[in-house]
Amino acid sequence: MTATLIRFMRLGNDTKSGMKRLYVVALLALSCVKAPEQTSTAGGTTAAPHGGPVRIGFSMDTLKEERWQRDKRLVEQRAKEVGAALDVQVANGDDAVQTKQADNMLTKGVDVLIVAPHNGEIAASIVEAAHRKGVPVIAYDRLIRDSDVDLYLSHQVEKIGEMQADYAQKHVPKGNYVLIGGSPTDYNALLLRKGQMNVLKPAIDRHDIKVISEQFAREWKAEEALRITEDALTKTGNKIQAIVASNDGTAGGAISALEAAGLAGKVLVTGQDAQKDAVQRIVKGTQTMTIYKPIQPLAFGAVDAAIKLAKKQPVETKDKINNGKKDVPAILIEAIAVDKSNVDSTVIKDGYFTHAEIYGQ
């Protein structure tokens, strides 16, 4: 084990909630987060809810991965339904891109800031200068470190890495094993990491599982989890049981590697995010498994707090993750592991996808 990864298994663990099913999760309250007070500036005071509509300010990094164009599509659609006004903006990517539209669209006198960071470190600054004007910031999907965001809503992380190493042993409960983690700036992949080895560290310890490498995939990308799998494949003469890789893309560029080799369909590859090409490659037998995170009360989730922060309405929690500075009150909500077996009682029977997209029928 790594020491970066040593360091980071010493950070606080996510909540261990036994399953229950959808929606449930942001109803249940044993906790109440608070807006920040208003505070001064040197050009004014912050207003609070105005009489108009609750002004929302979406951040987000990328719209790459299909998962983010549904998140987006989510949010519009939430934002309509419930009468608010809304800015999206995207960063593509770039930390200092991200800074500069947050500070816009604070500028433009947004109620509640919406976060989907890039760098979860860097985006701390965000939320400082959120709070000097009195504006409320949730971290959406991925955690701001360091820092005193308001709320923090996602799936549960850690446990979706569980989930992935969990089934990867029970299939596969012995040989040699790939581990592509995503972004070392998204603690997401950091959790993602910590949840897998929670899972696989026994049987590595029993030596019945023996990682040849632990890498992460640089912004998430496929072309990365694809060299990182060719290295692999020529360190032990293509003799790879199982690949964990922590989401679609990366288990996409994984599978590449292995199609060159004559290995797709023979070495077992775990996923994240039901990507329709997943999803696809998972009924054609190249990929194994994914992981299924219903997007809509992720969004609407995020709506509907961001408008009772607005208007300085306690938001009812039951988590609370720490973020390096302090115990952040978090809405956390299940997800499902998916393969050949249930594809069509999960993605399809939700209208994620329709049975002719993944088919082709």
Second form
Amino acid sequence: MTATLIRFMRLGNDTKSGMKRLYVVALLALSCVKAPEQTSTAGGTTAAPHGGPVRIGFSMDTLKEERWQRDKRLVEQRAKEVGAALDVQVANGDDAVQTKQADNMLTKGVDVLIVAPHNGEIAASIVEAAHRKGVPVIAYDRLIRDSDVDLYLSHQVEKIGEMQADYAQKHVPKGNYVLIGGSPTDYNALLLRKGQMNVLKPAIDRHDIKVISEQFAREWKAEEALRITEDALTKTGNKIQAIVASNDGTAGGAISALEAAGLAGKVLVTGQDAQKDAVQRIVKGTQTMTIYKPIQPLAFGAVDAAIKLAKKQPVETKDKINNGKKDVPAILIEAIAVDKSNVDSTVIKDGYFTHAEIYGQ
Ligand code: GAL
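Next up, can you give the form predicted in complex with ligand GAL of this protein, since the form predicted on its own came first?
In what comes next, the whole complex appears, and the chain from above leads the way.
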């Protein structure tokens, strides 16, 4: 992306103090994001325009999946390291609560918001409320749709869907497939399905692959995935060869249904997140693969970008994604497919888990 950014830098004091304002207009031919309103420059590494430490609000949907606990921990760690003041609020899957928590943070005074939305459409109102106060917003992991959100930080979600389907198709080129999507209110779930279909469509058209079911699990619930899998097993008389589950939570639900039918380990099951129980299932053989998304670059990247936006400094981006209203500047981190063959050289080598955590003593 080569967006051209017009950046206003104010040098000197404002008119209230009787001093002359000097605006410098700099044309930067860089891929940059700027904060919604330019007010002043700031000194110090973490000082906000008001002179104090940058105040970051982190609005989270959930801590249900292990990964989100890691995100929270790492965002807290990074904020502490760089001397930013951080307020974390968790909405537990409730849109009204998430909106209210964000409003409260804006009222108390934050310089920038990082939002992992429960519902990517409803969260557009958080962006509007923040922008009314000149507060920039970063969409974290999940896109905020139809809004003027300032920056999107995530992994390459559509590509992750392609990686899941590609793995399944390489190992099971023909047969009955079950596709289990995530929460339909989470745009990631739709991007993953898009990626999966990019890969599977030709094989479906050739009738090599038959899709028995292609539903979405509400709230990414394992119970929903279990029900979807049970239904597919019933419908086919237990003749399922592959389950493309969009994350490890739903993979776990699908595997419970397979276990009850005596089929665990005999049906290919994908996942995403490299959460501990899933990696344990991979070495045991009941789950086939997962997608490892290193969380540290995402969490640290979000805090670092938040500080830049709060200080009205540009953030360099290489990617963009259309959210229905605009092309949102984006930073999309690569993910890694993990199966039995590379557990040791990926998640264990990186210290994501210890050897004992995965294999036992
Ligand atoms: C997705 C996220 C996944 C998974 C899921 C359930 O948006 O990218 O990593 O955690 O939500 O929370």
